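Shown here is one chain on its own, the form predicted on its own, set out as structure tokens.
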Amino acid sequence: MVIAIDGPAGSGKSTIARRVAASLGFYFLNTGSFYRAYTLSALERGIDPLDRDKVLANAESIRITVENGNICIDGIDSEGKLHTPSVDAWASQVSSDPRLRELVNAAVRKLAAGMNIVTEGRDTTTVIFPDADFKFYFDASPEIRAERRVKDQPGADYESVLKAIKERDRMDMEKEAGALKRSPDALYIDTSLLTIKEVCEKVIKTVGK
């Protein structure tokens, strides 16, 4: 079974994802750590971001697999550098890349053959998974999700913060490939004002565990 969110950053789809996982005893993928990882390893070589044949030439001369819930970039594990600033500041830009989205989608696809999972990011229930059997898309208000970010990252700037959610909307929204998007078949589920637990319950009362 594949239970897949989409939702804006900071709707809350990675926490509530990782929490329904774990109480339906799911396997949670996360699409995004994908790109960030691919990301993460182009800064660490030196890579322009922005230059995408580099970039995609990385991604595909390195491993990406998961142990333990976390992303390894060959081996070694990275999940504690994919939420950098640095990182955040790129992800977008390289995920925009078509070639690489394809990389991507075939990867997760292939890790999530036979298996049941909950899976989250930007075009889960429209490109990737578009066959899901459950689809959620989560929502918030940029003041909210500004404010959520700012108790995560103690002495960052609200109004930055903000601004920085808004700009990273925009270009969500107008990638040429992957675009943020909400599928006519999703659930919506505005999380500004649910708590955590309260979405979750939500989304397994649907899904009828």
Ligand code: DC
Second form
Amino acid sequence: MVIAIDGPAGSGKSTIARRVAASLGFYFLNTGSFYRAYTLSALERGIDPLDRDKVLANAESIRITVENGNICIDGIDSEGKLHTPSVDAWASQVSSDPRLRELVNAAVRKLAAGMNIVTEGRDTTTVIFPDADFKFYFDASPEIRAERRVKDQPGADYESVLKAIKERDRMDMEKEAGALKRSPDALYIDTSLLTIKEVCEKVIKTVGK
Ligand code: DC
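Complement to the form predicted on its own: the form predicted in complex with 2'-deoxycytidine-5'-monophosphate (DC):
What follows is the entire complex, opening with the chain shown before.
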């Protein structure tokens, strides 16, 4: 069974997907981590993230696997390096290349085959798993999402976080491939005023478990 969750950055997708997966005993698959891993690898090798051909050639030359829920690049656990400010800043650009998206989509579908998974990303309900058993679209206002980020990263400045979130929304919605779209058959949940527990309960109730 595939439970797919889409929505903008900071809408709660990862946190909720992870918890729902844990409580259902499903595998959690974060599709954004794949884009982050390809971005990280390019940056570490001194490749200009805007040079699409080089980023793609590098992506094709490395092996991304998931071990115990952690992303590994050529067998090395790289999970801890996926959320640095430079990866945050470049992942959206890197993920806008349709050829790279094909790589990620194929890798994600292969991993998911025959498993019970909860997966989340920007296009999991529309492109990666259009036939998912259950589809959700999480949303929250940019201000609430910025507040959540600031809570997670003590010391972060609210105004600059808010600006970065709005900029990422714009890039994620405007990119030529894999743009964030709301699937008409996804259940829309505005998480702005809900607790994590409340959103998890809604998802689990909908899935009927
Ligand atoms: O969800 P995240 O912030 O970890 O995602 C990292 C980047 O990858 C972000 O810019 C959105 C992009 N992404 C995407 O284009 N498609 C997905 N299915 C998941 C993430």
